[in-house]
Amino acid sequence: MKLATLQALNRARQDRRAVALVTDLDSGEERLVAESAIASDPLGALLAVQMRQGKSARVEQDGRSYFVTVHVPPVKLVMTGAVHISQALVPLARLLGYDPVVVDPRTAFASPERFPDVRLVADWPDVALPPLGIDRYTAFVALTHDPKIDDPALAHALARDCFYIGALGSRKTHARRLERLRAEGISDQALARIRAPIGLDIGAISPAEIAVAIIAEITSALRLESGEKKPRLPA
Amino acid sequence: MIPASPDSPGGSLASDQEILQRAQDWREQGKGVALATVVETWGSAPRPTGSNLVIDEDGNFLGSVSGGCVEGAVVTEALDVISDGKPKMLEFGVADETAWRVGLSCGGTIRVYVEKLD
């Protein structure tokens, strides 16, 4: 591989752009194909399939053998609420290779002592969220129990098309939340994307167990479910 | 058992981003670098296609292609690739005659493409 190709690949990954790396296994030559350039590539049809499945694979065309490596952005995990559950979520997210960010305007909660070594933004969602570049490769979880913080953050996550959006709270709490967001003009179709009560049902009780349930639900959203919303990562 | 590389405190848990960035950094520092990629898997292979292991001319490495079973062999082959510049296709599996030494205990088979970073 040429250094220039690797530099371009690393740049695309830093900018959170999806790309396919095509290596001709006979000649050793390679090229980088941006998502937008797939249609015009000689291997376009094959690349489109691999990109859609998020799978790197060996492919054959016209008697030649190629290896296609699919690079989609790493998952970002944004949470509102510098609470116990997020203290457990941060290391779990790290373990899975996600990039965690904690947002909470309440500085008593959002302190570096409670959250060492993680990106912590002690500001309100309207200020904190836009610079985070939340996109469809982002999972968002609302954990504060405070509508003043969680509601605008959920609206932002829906607008940015996050592949996973979860909100802490009982069915009753969530019903009230949906009423408020509906009153803000958010459609029922969009609101149906919010997962609440949050997390897979594993009988979680402690904050750490709830964090495990949330991470498991994010993993299933990433790996199992179909549809355009889902980014598919090559593990 | 593969000794952990001094450059990879995270071992096989290093993210793809770190692995490919490390390869770039090494090359930009003027080191000889090889990139190993899992291109095919059969059966229960431990790492999916597209997984990377990067190796420098001193045998430092980051990433994984198998979860520890064959990395040592890949590193050895990579040093050849770095010195002669010719890419190699390696295959590992239980059917391999060297199975006891560097085979995959999971019973799968993997094919690994090793190329030099020019």
The other form holds:
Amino acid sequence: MKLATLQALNRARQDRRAVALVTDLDSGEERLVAESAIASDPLGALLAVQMRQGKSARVEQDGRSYFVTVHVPPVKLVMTGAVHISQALVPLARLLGYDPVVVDPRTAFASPERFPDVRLVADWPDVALPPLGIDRYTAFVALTHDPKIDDPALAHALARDCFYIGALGSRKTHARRLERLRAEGISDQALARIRAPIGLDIGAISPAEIAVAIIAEITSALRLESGEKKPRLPA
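Could you output the structure for the form predicted alone, given that the previous block was the form predicted together with its partner chain?
One chain, no partners, no other molecules: that is all that follows.
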């Protein structure tokens, strides 16, 4: 690998930017393609698939062979609400290789005893979220039912373009939530990105089952092409 390519790759890793290293297997030529430039790349469609899957692979186009090495930032899962669903979500997230973080200013809930060995931030979202570096490789889940905690956190997640944003609550609860966020100046287009009721419709009842539905929906948002899988409609 050329030094300039290696330096560019290291900068992308530090900045949590996804890139693909394309090596022409016939000529040995290599180039680094940023995720933002994939649409205009000659191998754009193939690179998009590999990026979405997070997998490196050999691909072929127009009689030439290439090896695509995918470098995608680790996925974060940030949750507001140190609740029972979060307790079930943390081990599921870890099993899938996500980096879970729990945010809740209510210290009676956000305690190391209830959440051992997980990054726990017992502070309000306006203080807790900015240092977490939330970005488009972050899934955000609002679980508290408390507008003072969930609303500013949802606004932050929308502003940082998280690839998945979900919120717990009934249809009526979500409608009131949308009214409050709309009053804060957030557009309807942005608000449409919030998935509520949260999680795939698997008939989940218990906190553990709801956690499974949520992690499944997050995975579908990460792996499936935009629009290929639609969120569950409110009941």
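Between two forms, the rigid core is the largest collection of C-alphas that superpose within 1.5 Å. Numbering follows the first chain given and starts at 1. Because the structure is a prediction, the values reported are computed rather than measured.
Between-form comparison between the two forms gives a rotation of 40° for the smaller rigid part, taken against the larger part from C-alpha superpositions. Lined up on the core, residue 61 has its CA atom moved by 9.0 Å between the two forms. Relative to the superposed core, residue 34 moves its CA by 6.2 Å between the two forms.
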